[in-house]
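Consider the single chain below, provided in structure tokens and representing the form predicted alone.
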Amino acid sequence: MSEYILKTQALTKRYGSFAANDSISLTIRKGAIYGLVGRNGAGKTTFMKMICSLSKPTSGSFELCGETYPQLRRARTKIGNLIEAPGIYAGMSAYDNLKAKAKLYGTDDRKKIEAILETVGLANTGSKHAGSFSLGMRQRLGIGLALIGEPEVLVLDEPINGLDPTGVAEIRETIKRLNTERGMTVLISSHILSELAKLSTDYGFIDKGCLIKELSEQQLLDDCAEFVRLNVNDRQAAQGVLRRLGITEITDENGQLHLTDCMERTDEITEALVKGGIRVYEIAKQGIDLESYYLELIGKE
């Protein structure tokens, strides 16, 4: 059995000449947060779309559950989503809304329902109608709505999108519980990259409907790593002395030495350069986060 849950290959939606998405290539592993990074208007809600069957390619294809488009039967019984804003009856309660869709999928097991109400957080919500739930709980009822049927896999687009600092941890925590409890596979898109940083296992960079990039949550943090950057006047005999120091992880990029594993020791590292009689022009500590990270790519592509 594949370790994937989803595979596409070449997914492209065209309107008329304009493509939302081009040619998409990417793998999500079974149990996986992947983050799908793009600014608005990237193709982020196109290529979910298409995943849910609520929007049908222009060509390419893809793998979900082990079945492939278009003969996705199963599949779509197995993938529960929230995209856009979520379908709330305002005068029903959360347990009522989730009822509804529950006898649409023959049950309304009330265990059930009550079990999915607790999972994201509404289980006292009583009979309060859901018109009157604040943003973060019409999200999280949204949610609720996509549990419906124990889907294996869940899309959700942007759904921290507008919510306040309490609403987004709300949303962040509901969807750590379902991955770990459940084994749920989540795609998630969102521009706020510094959330998307705290949940995900995996990401795919989408910008102008391309996918620029993907890469695992250690390959990320390889790369947007902490360094300390030192720019000297003679940087083989800096080698030298920091080599004497026992710090060896050193790169000479663009005239300036890159030191890892020695954020603490940059003080002594001065001290040793300046006895050694290598004069330091700057001593910094810096490192690169997701949305700096995101915006060099798009400026390199």
Given for the second form:
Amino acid sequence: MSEYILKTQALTKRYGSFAANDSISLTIRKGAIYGLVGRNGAGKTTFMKMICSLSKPTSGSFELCGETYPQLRRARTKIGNLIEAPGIYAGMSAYDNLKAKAKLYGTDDRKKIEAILETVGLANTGSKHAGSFSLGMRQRLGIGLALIGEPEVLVLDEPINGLDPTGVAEIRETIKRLNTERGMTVLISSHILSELAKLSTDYGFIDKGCLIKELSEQQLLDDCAEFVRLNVNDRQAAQGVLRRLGITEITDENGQLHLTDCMERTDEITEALVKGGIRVYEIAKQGIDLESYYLELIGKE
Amino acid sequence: MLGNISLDMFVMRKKKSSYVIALLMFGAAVVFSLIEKVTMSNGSEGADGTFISVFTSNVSSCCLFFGIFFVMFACTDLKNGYIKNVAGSVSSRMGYILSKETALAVYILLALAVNALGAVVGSTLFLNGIGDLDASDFIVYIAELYVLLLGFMSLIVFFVFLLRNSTGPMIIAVLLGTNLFGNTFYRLIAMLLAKADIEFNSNYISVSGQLASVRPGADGKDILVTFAVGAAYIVIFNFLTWCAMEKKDIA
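Switching conditions: you have the form predicted alone, so give me the form predicted together with the partner chain.
To see the whole picture, the full complex is given below, headed by that same chain.
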């Protein structure tokens, strides 16, 4: 069995001459939480729709749960999705909404449906119509609908859009729980990158329909590595002092020294520099967050 | 496919409009009985005060209700986005449509039964009861009606999935359900053809025209035309729906 649950090869979706997705080739490991990062209109939803068989690729192919597009007979039942706003029957209760979809799979067992309601925190909604639910409750019901049929892959498109901080935290915890307890692979998109950074184990950066970078959490941490920014009167002499301390990863950028792999040694560095007769104007820890990293990638200020 | 039908039947059971439309049909049948009674007491021609007279008048007028319900039901998933939960899981898009049509086909049968019940109640209350009823004529008539309503449904479902909204199909449903379209457009065609010395009533081969004019005890040729029109609409519009669904993405 492949270690990847999804592999796309030059997946392309065109609307006339406009390429919403242009030759996207990415891989998602089993059990990963894959964060698809991109601004509005970057092509995230289009990509997800193709994976969920809601939209047909113009060219390219993909392999999902061991089956290759378009032969996705079993794979179709192994994927649950929440694309854009959750699709719910407003006049039905949360239970009935789940029961309706469960009928599609022939799994409308009361206990299973109640277990999903429990998972998404809607067990106490009774016969209340979904139309009167808050935005957060609707989103959770949308995730609940995606969980019908016990999918192996969960595709969530902007699941935290418009939610208050409590709602965001609830959704985050639900996704984490599904991933750790059930080993569910999650493909999630959001433009709230700080939230994505709290969840994802892998990242795909997408812009103007193209995948511009794909990397793991560790690679991202390395890429976004924090550094110590040092502003001194004599950079040449300071570098000598730092080398004697065993700090070798020093770069001189815009009149400042950037030091990596010495985050916990700022006190020691300051002391050594002062003892070496160097004036320290500023010493500060600095790093870039996911948002800055993404903006750097797409070349925006 | 069976799971999909089960889903649609469940949704139909849960929709208030399913019951409201059926109740309206029942009420209309009772009202028609009353109208029939008044018409008879005025000595007007064409009113014979029988169950079959009430039923046929009511069914023709209820085509509007059927049309409205077809749009409401077929449109629900598109409007609320539920289609995104389902369409990706089914092996063929047409399976998704056919399951909706199956649910609607069951509804048509039930609604015809409700119509009949309303006509029985109305004719018992205000007229002379069921009276003499030629069972074989009535069964053929019901079969004709059923095929025509399935054709009408196929047409409405096609427009729902082509236009992906409810406004356009609703206008079409009203125009066809009330036969307004037939009374204007087809008459216009007939007038134009008459100028070329061609006598042809295109309303005769339209599903709305047939629904407005189908009556029990028709002759063999008319029955054949009725079945042919219904069947043609079912085949043509389902094929067109298949084309529309296979080509388009789910929004």
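Positions refer to the first chain, counted from 1. What we label the rigid core is the largest C-alpha set whose atoms superpose within 1.5 Å from one form to the other. As the structure is a computational prediction, the values presented were derived from the model and not from experiment.
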### Message
Once the core is aligned, does Val232 move its Cα by at least 2 Å between the two forms?
### Response
yes
